[in-house]
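To begin, one chain is listed below as structure tokens, in the form predicted on its own.
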Amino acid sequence: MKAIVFEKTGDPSVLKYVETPKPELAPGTALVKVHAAGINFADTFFIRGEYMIKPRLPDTPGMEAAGVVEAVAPGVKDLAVGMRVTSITLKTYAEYCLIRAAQVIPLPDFVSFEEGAAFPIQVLTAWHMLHTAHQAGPGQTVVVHSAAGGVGIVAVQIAKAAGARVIGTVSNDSKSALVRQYGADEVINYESSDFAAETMRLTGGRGADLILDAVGKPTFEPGLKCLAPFGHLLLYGRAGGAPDPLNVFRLFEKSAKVSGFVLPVVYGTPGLMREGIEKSFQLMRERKLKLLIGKSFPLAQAAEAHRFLQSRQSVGKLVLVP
């Protein structure tokens, strides 16, 4: 089979695409001929060995798949060959993966492939950040950092089905009608303005009941400065570095609280796993959330993908296409 390869850590030069043996069943395990791969931030972090979880090298990258179960190992159960399936897994960078049993998702028929691959990382984050990590709901004002993002997109969308009012923040005024276009009330370019004192204003200087941050640095002091009393800010990225150590003394100010969050908690309790899948497809279903696939590339332009997603010019979700 293809798969992207690389046998040092590095830029996105380090990606080779190159033919390798198709993966063997292990126990508990099911193998997908891939029809979507998707791509995360988190990928530019491993191959270049900064990620928590530490490449072996040669290894290849990807977190996300979407396809049709093609073999499933002996005594898996409520798994079929030609299945519609997608999951968090490893090695997804290739026309086949493995995927775990229990970490399997059945895709229903009105999610497509490329859909499927932008759902269980991004959506779930976002979903589990909103009710899981917060209890976002009517009255409240949610910052959504990045809103024109995978992740942000999403989850602009979600706080307001929830019944926030939603203030996306930008790197450039081109995104703007984009995240205005799926729901945001209010749009701030955090390069160009100060977003803290804008959402002061926005809300009759209040400030946020809720900021979800994945850029670090840039936005996490300035987030402090904007929250409301008892606001919580939620840190679950560092695209723009790693914030500064916190004098927690300033959370005294207005009894204000800062999280971390990443998904791979929550998979320790499966009914709260299963709850966001369900809400989230349910949501789908009611047409409340629409996945936005910016881009599809073809698995041999991975090192290209991944340029263009440093680049910051990208939106929505980016996915591979074996």
Ligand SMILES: NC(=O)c1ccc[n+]([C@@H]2O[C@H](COP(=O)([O-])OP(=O)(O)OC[C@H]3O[C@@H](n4cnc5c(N)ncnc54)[C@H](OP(=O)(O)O)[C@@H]3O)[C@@H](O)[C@H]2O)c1
Given for the second form:
Amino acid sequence: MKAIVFEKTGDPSVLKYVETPKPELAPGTALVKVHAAGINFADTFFIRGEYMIKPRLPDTPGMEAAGVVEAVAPGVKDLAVGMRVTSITLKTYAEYCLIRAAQVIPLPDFVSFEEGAAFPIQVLTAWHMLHTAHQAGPGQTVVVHSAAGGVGIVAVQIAKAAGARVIGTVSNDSKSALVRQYGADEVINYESSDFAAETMRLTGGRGADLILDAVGKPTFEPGLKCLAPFGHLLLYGRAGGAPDPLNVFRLFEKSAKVSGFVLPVVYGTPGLMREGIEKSFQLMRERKLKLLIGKSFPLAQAAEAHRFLQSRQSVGKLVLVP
Ligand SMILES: NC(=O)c1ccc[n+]([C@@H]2O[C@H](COP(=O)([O-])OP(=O)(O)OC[C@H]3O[C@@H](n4cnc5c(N)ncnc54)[C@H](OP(=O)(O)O)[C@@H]3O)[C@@H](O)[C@H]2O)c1
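Output the form predicted together with the ligand next; the form predicted on its own has already been displayed.
Full assembly next; the chain just shown is listed first.
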């Protein structure tokens, strides 16, 4: 089969489109013919050797894929050849990948393969930040940083569906209109203006009840300044670099809370995982959540896709199609 393989860690130029053996079924798994593989910002850390899961060289990137079950290991129940599925797994930048039966998400008919590839990581991250790590609801103001990005554009919609007022931040004005179109009440260009001052102004001096921050270094410290009393700053990434260490006494000023979030903690808790999946698909059925596939690349162009993601020009989800 064709797959993307890297033999050394580094920038996107290490990604090569090569012929490799098809993965062999292991106990408890199914073999899936990949129709679309999701690209995540974490993949750019993975190929540099800077992600929490380290590559075992030579390795294949990719943490999620949607496709059709082609073979099922003996003894695996509830999975059959021909099923349309998506899953969080590994080595998905390929024509075929293995998925663990316990982690399979059957795809409803109304969800395309590309949308399926956009679902497991970005949708469930956004849903669980807003409903598990926090309880977003009416009367709250939620700031979503990098709001036009993969997780961001989903978080904007899920926060709106929960009844919150949403302020999105973006790095250029062309993204602003898009974020408004997906439901944000206000959008701030955080490159050309001081988002903390703007957030205070837009909330009449009260501040934000929740800030979803995956940018890190440039946004974390100003975020502390624009929290509402009892506000919550949730850090879940570091696209702009790791934030400076926090002096916890800063939290006293507003009785504020700072927390971290990683999705793997959720999928270690099957009941929670199921709830997020069901409620997110329900939002999609009700058209309160629309998945934006910003661009679809042929699998062979994985390196170009990574460069595009890091250029800050991309919006929504990027997918690879074998
Ligand atoms: N903790 C978890 O479980 C979890 C799960 C999924 C994703 N994440 C994190 O969530 C973030 C979003 O992931 P994603 O896959 O959906 O990517 P994405 O949002 O589509 O792309 C990253 C965005 O970060 C913003 N950004 C800010 N500073 C940047 C810089 N110096 N270089 C590049 N981009 C920068 C850009 O938006 P602007 O140009 O508008 O600023 C860019 O579009 C990432 O930090 C990722 O690691 C965490």
